[in-house]
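Consider the single chain below, provided in structure tokens and representing the form predicted on its own.
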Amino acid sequence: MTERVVRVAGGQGFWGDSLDAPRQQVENGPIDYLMLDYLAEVTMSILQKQKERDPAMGYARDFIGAMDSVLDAVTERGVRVVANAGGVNPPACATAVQAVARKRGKSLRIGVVTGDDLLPRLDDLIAKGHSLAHMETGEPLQAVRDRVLSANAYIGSEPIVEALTRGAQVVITGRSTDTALTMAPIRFEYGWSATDYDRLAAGIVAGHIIECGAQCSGGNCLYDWRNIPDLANVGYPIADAYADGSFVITKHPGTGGRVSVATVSEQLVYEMGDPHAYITPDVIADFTTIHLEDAGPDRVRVYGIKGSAPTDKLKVSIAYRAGFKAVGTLVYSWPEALDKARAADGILRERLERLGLHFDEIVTEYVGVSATHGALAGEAPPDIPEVQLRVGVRSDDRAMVERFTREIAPLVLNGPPSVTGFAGGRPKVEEIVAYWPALVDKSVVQTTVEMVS
């Protein structure tokens, strides 16, 4: 007797990941499920920003796209899709699929998981004495209040499980949890219970494995990567799950990249955070206990993880402005590329200074020599051959930011010589969105369902 496996096929990692990869997901071997995972902190006040223009805006809309790819799939092959493409506005992004469907003749029967957005309750919340302080500093979120673009609370699978119960091809969610999108229909085919712990647990590492899409077979991949085969058509990855808890991560074959032991151990340090204590809406996964053996060619399996109860909270992803930045680039050329770019930004501070400009932060970076490790770059060589100076600056106030952006294209002619690049023209003001990592009861954040037909 064969053992039964549950077949979950990661299609994407974040909202703009590869447009091919849930095609190619569901046309280059048999799944189960297709994940896909669009959703980033940043993410959801952008989309908080889109919905304030169009209300009927507000999810990943690349999510459209992909579905009428793998339509067929679908109410052909009965491969289900469960996304959080559904930002700050499931139920439009499932209007929008509905109509993709209804254009080439197709129905689908989608579930809308809504009840994580929390920005219409924030006044009611804090009344009721949640302080949603940052999680962090302690702050409580009255001091960002005025200017808050998005909350969303991460739910867990529950409400996931809920709509596979009730029939849903395709679930679209808010701010569920990356791993929950792939633990949800794991859970669901094997009847997990909510007090399962080690194989809850289990379900979310192969989540977390698959979240962030081919970053785990082969791209974005330290080790050894000048011999991962064939990137350009590199296979995202599918997660094999039995009902003990094991799971086998793998991808389809002739597909390049790699599945191994070492791509799959990069994925799982990944904002891992506390090792013993990967916390998530269902269970608290114990990361020491993942234990990874290479199980063939692109096949590694995963077992013995353990698991222990949920906290009574939830995290809640808050996004607020946080005044304007602009940041210039130059680019000098050798000799003396380096002095030229230091003499620069020395000239460009002595300006803003003269003119009265003082901002919240001033930041330069020399691309090149010394903007990705800072000091610990050590001594630049005598002779690079080229730099590019990188000056950013922050403040409350638009206008000084804007009379910044004034004082870099001058330094092309009367500052330092052989300026070759002028990168991007005019710096452009941009508003600040910064991030308030929160907590709040489970008690007050309840899902909903809804079928939609």
Second form
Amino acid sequence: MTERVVRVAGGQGFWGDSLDAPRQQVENGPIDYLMLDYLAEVTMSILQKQKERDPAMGYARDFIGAMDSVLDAVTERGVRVVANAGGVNPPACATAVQAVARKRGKSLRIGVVTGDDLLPRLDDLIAKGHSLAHMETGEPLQAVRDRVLSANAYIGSEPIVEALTRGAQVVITGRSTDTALTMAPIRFEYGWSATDYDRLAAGIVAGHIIECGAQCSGGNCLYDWRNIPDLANVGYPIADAYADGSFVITKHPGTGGRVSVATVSEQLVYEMGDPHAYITPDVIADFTTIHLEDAGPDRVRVYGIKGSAPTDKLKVSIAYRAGFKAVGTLVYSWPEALDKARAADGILRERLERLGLHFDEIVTEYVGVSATHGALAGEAPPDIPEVQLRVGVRSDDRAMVERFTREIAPLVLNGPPSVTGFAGGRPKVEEIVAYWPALVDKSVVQTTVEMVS
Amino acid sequence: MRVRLLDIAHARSGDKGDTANVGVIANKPEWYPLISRELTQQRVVKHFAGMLTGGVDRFEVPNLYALNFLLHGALGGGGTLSLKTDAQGKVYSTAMLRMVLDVPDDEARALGLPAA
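Following the display of the form predicted on its own, present the structure of the form predicted in complex with its partner chain.
Okay, now the whole complex, with that chain kicking things off.
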């Protein structure tokens, strides 16, 4: 008898990832679960704005197309989908998925997880003494309360497990942690209890590895990058999970990319904090207990993971309006490109000064010289072929930022010579929606699972 | 002997607010002790001098032959507030790998380190 395995495939690393990956994950080989992660820190606020404009919106719309592309696999082959595509409106997301299924003459049993949205309860929570202080600065949320756009608690595996137990073919959540989307189906299949911390931690680590899509299977991999084969046809990752908590990271045969100890290690350190304590709602995973082992071509075995009891808090993702910004760019060419770009920056700043424009921040970068590595990049080589001048400003005053955007184009005619690259027109003024991480007592967040079919 | 960190380690970086994290992974397990010895907290503070408004935390992850550094105040406010090209600290990884180490010749030879 072969050992039982649960196959969870990652098909989306963020909202905006490959549109074809979900379909490829169900078509290129057998899987049990398709895990789709759509939510980054600021995604919730974008979705909240969309919901304000239209109460039927507020979810990751790419998910509807993804569901259309995998519908046959779900209804005919029993692949189950777990996704945090619900954003700030999971019920509307479920309705849209049902509409797609109905149009194709299929019926779907969808589990909808809600309860993470704290926005309607925010004043009540603050009044009851929950300060929702900024995790880094300690400042209470009251300071920006009138500018808050969205507030969602990061929720764990429990409601997803409940939805699967009740027979959901598709589970749609709001602000679930990215890792819970992978851990929950494994936990459900093996019946792990809420105190089986080592195994829960293993599921979380599996989730961390595959939550960024192909970033663990050869994408964005620095080690030996030239020799990673066929990234054009990159295979997205699959976690083959075993009952003892160990798992193998792999990908479908015939796909490009690579799964190796190096590619998995790079993903494990991505966005890592204290490696001893990766805190989730379900468990605290100790990344210093992870063992990786080469288990053949495009197979890495992961084992030995330890976990411990979670805290009594949940992290809350809050988004608030934080002023306006704009970034303008111009390209200067040889000869003396860098000197011309520097002169242009000086002229621009003098004009802004003369106009009485004062910004909270103004940042000048020379793309091609020092934009990303600063002084570490060293002196620019003599007389480089070209350089991009990139100037950004930030202010609470929209009019000031707007005025700044009018000062870039004139430089083409009334500044230093050999300038080009202004085809895009005036820079766009963007409203800044900033991220406010906070903690809240677990006891105040109750999730609900609703089954729709 | 001068050894480029780039030739003996790989790295990936990410962000959390205004903090960039840089994970540095030894290309070979036997090179990890040297990298761990050389990449002290102070050394990394010095390397990024002028680029951070906060401090540096250092963590050892020996099971992955890796070190993890948290570079506080690295991202011009972080996330959407930042005006920087690398607002999410994606290439602090390669900025770290610009470091050049001085390794005793005997040790470098014994470990088979590529010379800079």
